[in-house]
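Presented as structure tokens, the chain that follows is alone, the form predicted on its own.
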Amino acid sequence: MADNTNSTNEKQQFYRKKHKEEMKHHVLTFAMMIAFTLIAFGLVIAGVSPMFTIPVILILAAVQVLFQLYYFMHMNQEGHEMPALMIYSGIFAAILTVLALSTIVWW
């Protein structure tokens, strides 16, 4: 019986350490997303050239989406392969649609 208690205690310690590590990643990711948002606002407020500002804002937005998918929606954990595949397929289809429509418009 004492052996079972020790095993349970080790499991609890393992999960506490795992949750503490996950919380650290969440807080760090949240801080980075706030920083990216402040950078985007700073570029717009400073009146930097739109030819530079727009691509930078789009890149920062894409990075924020990836952070939210992986850290806040837990797409990096096991068992989420099918939802991740569907999301990536949707992103791929959206990129193809934008490329096709921009090709038609510019042609």
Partner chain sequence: MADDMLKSTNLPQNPERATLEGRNKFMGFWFFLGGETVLFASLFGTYLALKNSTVDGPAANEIFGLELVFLMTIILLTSSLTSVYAMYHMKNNDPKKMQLWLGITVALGLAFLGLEIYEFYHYVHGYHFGYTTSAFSSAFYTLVGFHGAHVAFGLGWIISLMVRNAKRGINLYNAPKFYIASLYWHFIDVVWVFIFTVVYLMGKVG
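Nothing here was measured: the structure is a model prediction, and the numbers come from that model. Note that the rigid core is defined as the largest set of C-alphas that superpose within 1.5 Å between two forms. Residue numbers count along the first chain shown, from 1. First, how it differs from the form predicted in complex with its partner chain.
In the core-superposed comparison between these two forms, L99 has its Cα shifted by at least 2 Å.
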Contents of the next structure:
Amino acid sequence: MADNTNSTNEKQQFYRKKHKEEMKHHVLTFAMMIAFTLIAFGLVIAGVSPMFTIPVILILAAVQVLFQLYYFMHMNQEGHEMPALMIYSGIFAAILTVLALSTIVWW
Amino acid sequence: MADDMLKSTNLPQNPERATLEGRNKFMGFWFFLGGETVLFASLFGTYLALKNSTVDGPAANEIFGLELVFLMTIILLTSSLTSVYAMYHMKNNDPKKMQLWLGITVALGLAFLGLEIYEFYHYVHGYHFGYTTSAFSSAFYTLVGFHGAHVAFGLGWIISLMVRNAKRGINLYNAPKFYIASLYWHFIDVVWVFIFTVVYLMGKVG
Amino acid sequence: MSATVKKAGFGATLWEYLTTVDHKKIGILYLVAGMFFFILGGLEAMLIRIQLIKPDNDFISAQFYNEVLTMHGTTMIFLAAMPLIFALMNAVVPLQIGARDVAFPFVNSLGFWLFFFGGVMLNVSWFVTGAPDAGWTAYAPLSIFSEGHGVDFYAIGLQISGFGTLMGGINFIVTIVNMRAPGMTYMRMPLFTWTAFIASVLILFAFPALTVGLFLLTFDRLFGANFFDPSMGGNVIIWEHLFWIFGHPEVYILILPAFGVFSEVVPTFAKKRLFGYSSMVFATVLIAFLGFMVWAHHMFTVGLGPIANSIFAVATMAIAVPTGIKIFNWLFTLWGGSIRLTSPMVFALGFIPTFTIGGMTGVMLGSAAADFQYHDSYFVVAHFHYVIVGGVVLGLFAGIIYWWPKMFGTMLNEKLNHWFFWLFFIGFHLTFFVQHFLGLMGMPRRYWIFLEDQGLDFFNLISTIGAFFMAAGTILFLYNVVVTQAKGVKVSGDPWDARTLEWAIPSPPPFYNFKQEPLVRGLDPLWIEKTEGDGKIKPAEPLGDIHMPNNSFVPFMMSLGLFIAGFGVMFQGSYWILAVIGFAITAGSMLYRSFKDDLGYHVHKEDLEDEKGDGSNG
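Right, the form predicted on its own is done, so what does the form predicted in complex with its partner chain look like?
What follows is the whole complex; the chain from before opens it.
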């Protein structure tokens, strides 16, 4: 064990560095998410035409969610193949559900 | 082996996935979130189907105030970042800082919940927009309320984790628990992103 | 908990089952509870058939008929078929992939108790204000305006048992993803494990829609919400969509594991490896994928418009393709095999033509234009009984008989099994084949009586006679179970000369399943060792300590809490106190669970060496 301590320490140092690097990305991601939110609210408050606003804010929301999933929830790291598969399957089922309920409800 | 689970030294890089139990929790929770996606999609779909069914009650663009929603959004987004900080310190095996950031997350979550309760109170008493007013009001309160209930549950979860592990370090037994609680918290944020976009912003646009 | 077999008194055994987290015991719990509800649903079916034995019958009242009809459907789908599938999955899947338990033993137990209390809740309604009476689909607005608390019991009871099912589903996905033995790649998994996996994925994505639907129904009925009340702007079609977004994948959740059972039984008793293994896997995945895009074929007559109807009709018919692939693969597996007509095999052979008929009427119903004629007639009743009884129930019985030795260490009497099959099978076709014609003649489903001299009398009589045959068969099966267990003659670990991993260990398996993790060298691992090795599975690790989870009473308490709370929410007023107590019990149990470390315990190497057997997993 005693011999390992040094290499373990080095490893820990390496990890810490790596974590720090990741954290920087996270803060950057956060800044972009805030920016997107500002744009979305700004478009609505400025009263831009709904034909333009609605698709844009939906895309901004989708991108923001991908940031959450891939950076904050670490889906970009290895070992997330099955989670990604299941999340995308869930999104597939979700899109079908929303599509059906917002179009074919026989009004 | 059982003792190793509770040791706080020499943690591997991803302590939340270092044991089979941890990997199971990690996987299982992600899959659960996949199911939650469909749960909220069903609520969103219901809301979209009923958003114009206001009957005699107020409509979306008459009641929503964007200032409050913006504030709530910023608070919840920030709490997502603070929980990332908590996980950063967990991976660095720094339990004190982790607890601190979790504490900040909880405080922001409570602020969000408080504002949401104020918002609902305001709708009910200021606009006579109750749960039973119209199909639209039922759908609105159910969708946003489900999200609020998730926030409340998440707060209870994180607080009980903090209390339980207040006097001990991070180990292979509790690291997965902290990690999936933070996943849950991010997911709450994911849902909110769609709520503020689809319910509030699109409601305001018309 | 010692590693050796112990003789325990009744109290100790009961406590063991109330607290167990062992997948094999939970499998037995699911089996017993599922059979209980199956018999209950069967009795309800008998009441329906007796009422319809002759025109203008007054055996039971119209209201009671509605209740019986609703409870028959609800019980059979949610409380009989689902748990029996979970019984097989629990008993078999961990053994087939070489795991010592499921991924979350505690959650497994919680899933069972939630299901159980949900089922009890539904049936308490018989004694309190009457059972649900709006059909198993509980279409709004009928379900909104149904009087009494019947539909409340439906909504809350199914909600509770639905949580349990969802947990069970996630549990099995994780088990199969994370806990396969060394060498057990995805494409070496037995077909039953594959179908259990895919069915669990379907549970994960289908049940949340039901959860939401049931919440909306509950809120409408109990808290004055307006989702399904058109006068307040509500829309009843939302319920239909949510119900069938869940409901259609649900039928695949039921049938896929049955397909899996037959894919185990047919190769074993044809003594050939499964024909087209990879196409079987592909077909399973494809059925699941398509299964999510066809739900609106239940709603053709709603008036969704020709475009929507056409899309869903085409998607529906497309499912016949992967299903056909499966049917042909079974036939080709049989071709040239040295077939042994054991009772599971006879069930499989009975299943193939029966299910094919059900599939064909399914394609007929799937063509939207023709469906306007068939809709809500006995043709539909005949169709879904052909796929659910002819597919799921035959599959479940084949599976129960096939894995009975593995679960209990005894062998059901083969002669009685054959008698059971023939009574049940002939009875089934007598009951339901004629219903196709009743439907085409215009007899609507769900009606309390029919009029005489409309050409419906004779076929209804035949149908009722058939039902009695099915009942007789089921009674014979129960008799067989009792006699077999009373005699208690033990059998070997591999009484069928089978192919997969679960047959490499003793029957019933020790509580840790595998002494050493097995090494899997290919598809049908045991058969490979029988033909190329010494017939014993090689271990993948040296003998070591085995980590086991602790028993827990907490799942029972959590479920009990929700059960009690359900009554409070339902009756309100001064009964709110029940909700407070119930939720407090559940929340308290959850807190207790999170505040007490549960690290499990270890079975030590030395104790394992004392165990009988040669240490080779055999």
